[in-house]
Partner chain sequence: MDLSLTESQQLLKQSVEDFIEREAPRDTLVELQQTERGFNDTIWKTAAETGWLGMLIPEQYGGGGAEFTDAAVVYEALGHAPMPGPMFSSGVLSAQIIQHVGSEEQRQRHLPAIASGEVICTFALTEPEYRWGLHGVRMRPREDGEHYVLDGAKLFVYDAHAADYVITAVRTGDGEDDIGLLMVDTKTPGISTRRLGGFTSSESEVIFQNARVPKSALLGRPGGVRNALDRALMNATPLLCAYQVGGAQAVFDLSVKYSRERVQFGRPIGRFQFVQNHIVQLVNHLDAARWTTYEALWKLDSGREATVSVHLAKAVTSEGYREACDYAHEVHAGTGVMREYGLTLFTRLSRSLYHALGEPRYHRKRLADLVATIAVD
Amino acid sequence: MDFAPSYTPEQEAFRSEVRAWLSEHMPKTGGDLDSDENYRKFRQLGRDLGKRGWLRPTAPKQYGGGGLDVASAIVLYEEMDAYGLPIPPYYDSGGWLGGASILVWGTEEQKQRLLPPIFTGDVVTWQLLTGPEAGSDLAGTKTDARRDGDEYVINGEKIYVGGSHGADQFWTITRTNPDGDRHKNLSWFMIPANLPGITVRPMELLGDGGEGIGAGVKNTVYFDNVRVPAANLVGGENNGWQVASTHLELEHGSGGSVGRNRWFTRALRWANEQQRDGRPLIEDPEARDRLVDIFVLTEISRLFGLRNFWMNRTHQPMTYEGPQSSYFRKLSGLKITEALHSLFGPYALTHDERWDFSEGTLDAYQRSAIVALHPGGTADIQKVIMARRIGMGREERESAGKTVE
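Now supply the structure block for this chain alone, in the form predicted together with its partner chain.
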């Protein structure tokens, strides 16, 4: 067993290359990371990364990905993480999840047409799953797609989707046979965002959901007789649930992660800097206890993510591991915010420019940890899936969705 990724001399050389490139291309950003100006800079960085195949490092080269091995991909994630940024450095979960689904379920023509813009950072893609009537019960969607010649006509409404800065395309799951059997009546479409009949309206939610830069606002998207080319139906008519099993699996955490939860490092630094009774807060035994609470939770999360990353990239069969890491992260988020509140007192709640020492992150986290309970399936839904995958009370263990071709 070896927890440390091992790097060949070539991979080490790759790290030097990445580091040098990033130090040259990393944009200077200040203030609100979600501002229009900063977002534009991150989008440009994404395109520059995309040109080198570094935006989707492990995706196949022929579709615009990097075709890199796992260790090289880790190098990239780590070097970006040093700037506190994910890859891509903006909200594009629709590109990540949609791209993976097309890789598994798309025709060759669709892969060649739809994947390069995503993998090279040319477009931003939103995932449109949730409807007012269909949250956890995604298969119960009432967004309809009716075939009409070479097109499908889509009607319906999706909520809590996307982010602050608009999108170039959406993918969504629709009902193509209202009378068909459950799970066998759905179809999956890629939809250009500029088609007539599409309206996007921002929603007001408690916080940003912790999904990254650009995810600050969620939206309602209305489809009013939107005509989509039949060529954009991926996976075949009434096979949408199969396609969804791929991105749902990934969204439930099966992709894993190699980053670390920054909350412990931050809390430790602030506890050293903040004074209580004329001494650093860190000297208070109670404060140290709270820091350890945070440390334990974040280390477990990190290890669940690391294990899943390894399992996913080395094609190990997975069952409950994805939803487990998702569940643990959701619930520990709430516990961490309470520990931070107890550690820093009311400072944990304010972004006041005179008194907040966290650049707004503490206050934002108090809200986003609550909001983050829900995206990608509620904590309960993660438990439901874990139970099925473990085979609780049933002989047959449900298997994980297919995430690679």
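Output the structure of the form predicted on its own; the preceding block shows the form predicted together with its partner chain.
Shown below: the chain alone.
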């Protein structure tokens, strides 16, 4: 069975347009892609994409998006993926998730003011959710926002904040009523990152900060009497859990993804290049078995992402699909690392040039696969959400978070 999307002549003509444009605008880089110099180049690529509406291709035109149909958006993502890049071509998790949440819950004034800079690449936004006291229990946050006239005064601490090279703004969940009922005392703010009282410090962790240019590290962000305009409160005071339902629905996998089967392609290439007992590794029957394992796991994950991308962008009803994709991706990541370890041996996970033909890629992937069990909701949380969505243990099924107006 062929799971590849099919395209009309008009869509293939659009592909040719995109391909030609990217060949002219893709930055020339060298060395570390995440260096300051290269990061600036990819930020500029993002702005150039934004001018054409290609940075947020399915977002409404009136807010800086492209207003494209889902098939054209898939074409764009596929052509960027050919360069090994997502859209946007740098880490902007708060822009992706915060922008989508503002589209659903923001006022018209907020959409007109906050969305165009995100959708055209003028700002980079980090998402600030987890605190020392509340990770998976997001409603337990103790980062407080107290109303003071036309401003809110914010105090608290957020950890595991992904991003390097700095941010322009923070998409942040806070507690606006310390004495209120859980889930009814939360609020979201878009906070300018240059306000007085904000401190950002990198964290040292087992894994890297995430995939993508500009992901870099994880950070701790401190708020010390930070005064934020009340106009930057999104969704209304103490309505933050409803806004979070949109954010988390997308973060848990309902937004989907478009991309090629990269890990299998890498493993296949390495298996052809590496020798075992004087022969190419690919000739070993056990090695081929491990390659099949890797292909099956990575291809299922790719198809889950493509399915969810299509369902989300075409506004299909969704229930368990997002957490299903997230859960499979998290668990299969560990299985893939086991298969890679069996295929290439433990020395490939070192940084010894005699053995590490992957230039650190295998080592980084193994550490990241362990860490990836937690961000965006742990594997156990994904199981709980799936159970609630199909009605297990409850009289009524839990509804998926609202991701469109």
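Positions refer to the first chain, counted from 1. Between two forms, the rigid core is the largest collection of C-alphas that superpose within 1.5 Å. Computed from a predicted model, the values in this text were never measured in an experiment.
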item: Is_shifted residue 44 between these two forms (CA, 2 Å cut-off, rigid core); value: no
item: Shift of residue 17 between these two forms at or above 2 Å (CA, core fit); value: no
